[in-house]
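As a starting point, one isolated chain is supplied in structure tokens, in the form predicted alone.
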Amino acid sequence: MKVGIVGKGGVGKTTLSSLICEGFRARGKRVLAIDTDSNPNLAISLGLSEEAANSAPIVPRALAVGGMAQWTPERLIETFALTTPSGIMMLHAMRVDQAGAGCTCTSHAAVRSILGSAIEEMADITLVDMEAGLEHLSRSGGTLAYADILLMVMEPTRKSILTAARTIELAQELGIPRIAGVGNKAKLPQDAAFYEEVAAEFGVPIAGIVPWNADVPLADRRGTPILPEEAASVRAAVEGLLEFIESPEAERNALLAERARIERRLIQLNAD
């Protein structure tokens, strides 16, 4: 399974990334992490200190033109993935040190091969953190092209589910086959009702709901991973997501809720 996480800056991308990472670490699965962020943090969310994180290699750019064929996925690792405290594959796919060092493309082309090799091999879960924006659905074919699953992380914004309804078409695009969207930092219960009327009114289907914790801020503040006894209502709700992500159901309810999207358009376009 590969699942793209992608969303506005800001939103906790990587907070939710780390979550479902342990989440299914938790679950006995063996868990790939691929931080694309020019500025990244996931290895610092999922337990390893700034100095490891600040220092981990670079995975090449040559994958982009054709290098895969020169690593297997079990050598890839071997050399250019970190190991988190709970057993956790890391790799670090960019990081912007220089100004004026040129564009990330090839980078972004990189992660696509990656994912469009058998990475399955040395992971069952392959999860990709995007850096915020949607120019990455673009780049190089499509950083996500060969993803199973898109979650589009959003804040209680009317702005930010609309960057989520954007992302659909673009995702769509790509053939991406699952694509649902994941309310963030939601004040409970207000936020969930806002979440699922813009939700419904922009054809975002949506996989759950997290809420806001005061944990999650303070573990941001420390520099640290969220301990295991904090933001016990953030992780129930990511358990959620972990079900969503494996069930079959879930494949089912994206597809329902794509069919909404397509006949409230067809009613508007009558309409007009």
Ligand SMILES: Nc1ncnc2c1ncn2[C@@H]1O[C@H](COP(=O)(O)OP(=O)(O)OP(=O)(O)O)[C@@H](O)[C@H]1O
The other form holds:
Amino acid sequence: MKVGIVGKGGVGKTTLSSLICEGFRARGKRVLAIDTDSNPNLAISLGLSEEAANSAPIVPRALAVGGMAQWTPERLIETFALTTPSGIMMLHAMRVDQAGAGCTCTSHAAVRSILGSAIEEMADITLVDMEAGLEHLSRSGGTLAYADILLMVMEPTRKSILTAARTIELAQELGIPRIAGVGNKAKLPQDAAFYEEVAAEFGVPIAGIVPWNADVPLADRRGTPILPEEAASVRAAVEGLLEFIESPEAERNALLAERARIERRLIQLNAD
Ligand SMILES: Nc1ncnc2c1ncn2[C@@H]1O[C@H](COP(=O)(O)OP(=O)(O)OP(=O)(O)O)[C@@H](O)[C@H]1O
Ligand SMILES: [Mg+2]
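Same protein, different condition: the form predicted alone was shown, now please give the form predicted in complex with the ligand.
What follows is the entire complex, opening with the chain shown before.
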């Protein structure tokens, strides 16, 4: 299963990427996380030190040219992956630490090659935390062209839902089979209602609604992952996302109705 996490800047892509990866890891899955942000910080959310994140080896851009010919997925992971404390394999696709170093198109194409390879021999779940914006869906033949599912993270603003609606068009052109929105940072019951209304207006299917929780920015400020005892409401919603990702087509609607009921209850509890 190859999952792409996309959305406007600051909506919570990295936060949800880390929790989804840890959630699958806790279920005993082999998880590969790929950070494509040129200012990478997924590693820190997954419990690696700043030093480890800053000195992580970068996947060679040459992958884009020769494809995976010289790099079996096994060798690629052995050579370039870091392992997090919970055993998640983590690749860094790019880092911009030199002014004027040129564009990152070939790095995006390298990620495309990895997703197009037999990476499932090494990982049950490969998750790509994308940098903000829509460019990655159009350039280099579409970085996420081989993704099985695209989750578009949103916050309760019209603009972020509009971004998701635009993403759907591009993702459909690429042929990504499953595309759904995730309404993050829902603070009030009205936020959940807003997601449902506006997403219906723009035709964005909703995979789940994730409450706003003060523990999340606190962990950010500490520069550590969210601790196991923190952000229970967010973790509960992420469990729903794991089921959504894993659930076959037919079960999805029933599952979604149940999730929506639980999430509204959680948001109500938060508001109280
Ligand atoms: N459910 C949540 N509740 C409260 N705060 C949240 C939640 N999700 C994310 N945040 C906060 O929103 C901010 C942005 O989160 P994050 O870095 O995960 O977003 P991003 O989409 O990866 O950003 P970028 O576009 O810069 O990569 C952070 O301060 C984070 O703590
Ligand atoms: Mg991010």
